[in-house]
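First comes one chain, alone, set out as structure tokens in the form predicted alone.
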Amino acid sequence: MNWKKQVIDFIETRLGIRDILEQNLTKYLLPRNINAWYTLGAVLLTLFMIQFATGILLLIYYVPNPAEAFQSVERIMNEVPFGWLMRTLHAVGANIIIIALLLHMLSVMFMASYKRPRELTWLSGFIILNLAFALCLTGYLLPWSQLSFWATTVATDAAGAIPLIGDDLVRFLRGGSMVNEATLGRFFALHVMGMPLMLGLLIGFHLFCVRRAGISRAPFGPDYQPREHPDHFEHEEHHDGIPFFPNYVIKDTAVICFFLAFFLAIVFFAPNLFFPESAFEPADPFVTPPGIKPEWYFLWAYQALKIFPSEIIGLGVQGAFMTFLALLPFIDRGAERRPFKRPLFLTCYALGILLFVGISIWGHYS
């Protein structure tokens, strides 16, 4: 035992790994009044780590190319020990990401938190949104099945609205008129390799713009005051807060694993929950199935399509949509954030939840 202690304090007095893990843990203080919204973050790494983890013992059985995807998947279901566990944790652990991101991004809202000086932090955050989406949709295609074909082909098509490019970005997107096989090999490409990567080196920089800056005090109790920010750096400090490890460490897992007993629920209880029939059958490019429509998170953008007279403009809006929430740290710079000091935000904050859920209402029923 002796040599162990021996290796242990070789490393310790050369890289000070007890240090770092003090000042990063015990010694790490957040504000008293933290609360469970703040937890989201935890959760989403701890979603993202299964993801990863199923993904790849996908990989091992997954073929992608159309004459072989949809028997593969179907292999791994019937056939492949705990294939059927490993596919239903990834299909299903994807809408429980989104689900994740969508609240972690209304608490940051509803609590001002991307104010400054956490503008880049926002920004990283937005576009980790955006990645998980198309991480979504090119892995929609991957079964090859005829909701993914379909849903795809509907998806791909949408671009083809875009004046000037419109055309090519479609074939670009494709690798032909029509989805097919180079379409399925494009999207495997980014969705194995590709957006992952990004994702990774995303999420490393919004860990880091996260603990540089420090965590905002939530923006509630008789004792909170709006703050000025310097115009140089400066850490967040909270003297009188509580430890990171064991304090808030203990929140955070009591968070993830309720998040994790109700992913589990769904695989096991309700397995085919966001997956319709479609889902199961395999791809037929001369047979389109009625009523396809992309999953409920795209639903809203779908509707809004069908909404305005030409796809152009419902796209120009979405766009317009998607830009305001990217630069809502540089147009909402006031230094207030209680949320009922703020009037204005919180009555277009509410009514564009009930807007989403109402014209994604609208969608899966039209």
Second form
Amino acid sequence: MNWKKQVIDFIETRLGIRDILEQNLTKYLLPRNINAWYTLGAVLLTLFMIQFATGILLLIYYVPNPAEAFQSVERIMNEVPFGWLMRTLHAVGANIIIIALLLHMLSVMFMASYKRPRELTWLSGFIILNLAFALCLTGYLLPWSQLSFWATTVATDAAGAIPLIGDDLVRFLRGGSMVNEATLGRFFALHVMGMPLMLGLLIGFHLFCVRRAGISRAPFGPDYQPREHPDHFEHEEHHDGIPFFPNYVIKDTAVICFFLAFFLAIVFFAPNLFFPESAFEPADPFVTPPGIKPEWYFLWAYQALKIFPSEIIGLGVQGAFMTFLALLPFIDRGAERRPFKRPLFLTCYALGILLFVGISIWGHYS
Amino acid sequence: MTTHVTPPQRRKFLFIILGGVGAAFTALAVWPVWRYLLPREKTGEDAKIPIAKADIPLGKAHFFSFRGQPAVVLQPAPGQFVAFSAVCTHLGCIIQWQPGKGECLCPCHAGRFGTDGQVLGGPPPKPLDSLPATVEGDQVLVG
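Next up, the form predicted together with its partner chain, please; the one we just looked at was the form predicted alone.
What follows is the entire complex, opening with the chain shown before.
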């Protein structure tokens, strides 16, 4: 008996790892008509891991202090070997994650996978999306550039439109009446510790929900029939399905590679795609640069605030829209999941995407 | 002539190819991280450190940072300047100057060093690392 087998047998006898692996890899069967859109979860896990790793590496040289933050980022970009790579991976990665999160949400919506019994999976996923937005917002301030400073000023100022508590809320978010050292301190703590912890827990819960309920069958093909979910717990089995490993892992890997290629193409060939000029100037609290715009994924909210006659109506509409999305599985309760048998949903879905894109473009050029 | 490739052979071939590609990509990813984490060489690391003679009175010690490490310069006799690393050769604690006794003491395990850096007593296995010190005008140059 060789030593490798001895080590494996030792662990196997005590923990039964082989059984866990079998149950979750080779004997874990997925629906036969599963498609590439289902891989976005694995893509996101990979991207979050890259974000986590590059974030830790950046922490080694970043100084969270208004007097030194900008210089420390400049040092990372210009002096530390491969610092530019770590920082660009982190900054561009945030944008790629938002793209993947939106695609994941849209594909789940299109295939109505949010429906019973997967309401909690949807809800946790929706909170993850919002947490990712919050991570982007808090991370945006850290380089302490003109863009960071003024984008944070505008973003936190929007909360002031909330009646009664608005002003206090703005002061609380900023740690003072203006964006200052205290804002950097709290945003830094939230960005590197508070939010990643919450994100980790939520991702864990989301994956638990996915695994416990079972993978939903894609609502396509002649064999698909909608069915009511029973009142008791039931794991969706696919006895005629394909094994997760190796069949689906290969598809996961292929789409992950595609996303990484897209991601790295931006990092190497268009690293400044998401950096306007004001991102390269240190923050000056006395000079507001002209034409400060939020990141592309906040443009719809930015423009919506401008369209409505008062800020409070704009915020109210945004809040109502986000609440509607969060509660979608509790509102749309029918068993039908085939997109083309749900014309009302499909129309709203298509118009919603067009509206998001249209308002964002309007916001960009306004 | 046809050659027959069995499934195990094909599997082995694919395993080797994928393993090779995987190893290459891993190396590509690890190299920047390794370089990023390596301690950076500072410019002027080999430059001499000037210390004003007035800062090193007779029978006193002056502690300073020499290329990132604590060091000490002494004037044991008029006009004679000696410099050493201030890191004890036992377990790396920083030595202290004992003006009354004219020797250095390591506060961790009571290692004692003379003004020539030699071990006088205690557990240190070897003398303090000596640093070249030269006098130029009203300055002592160490390094």
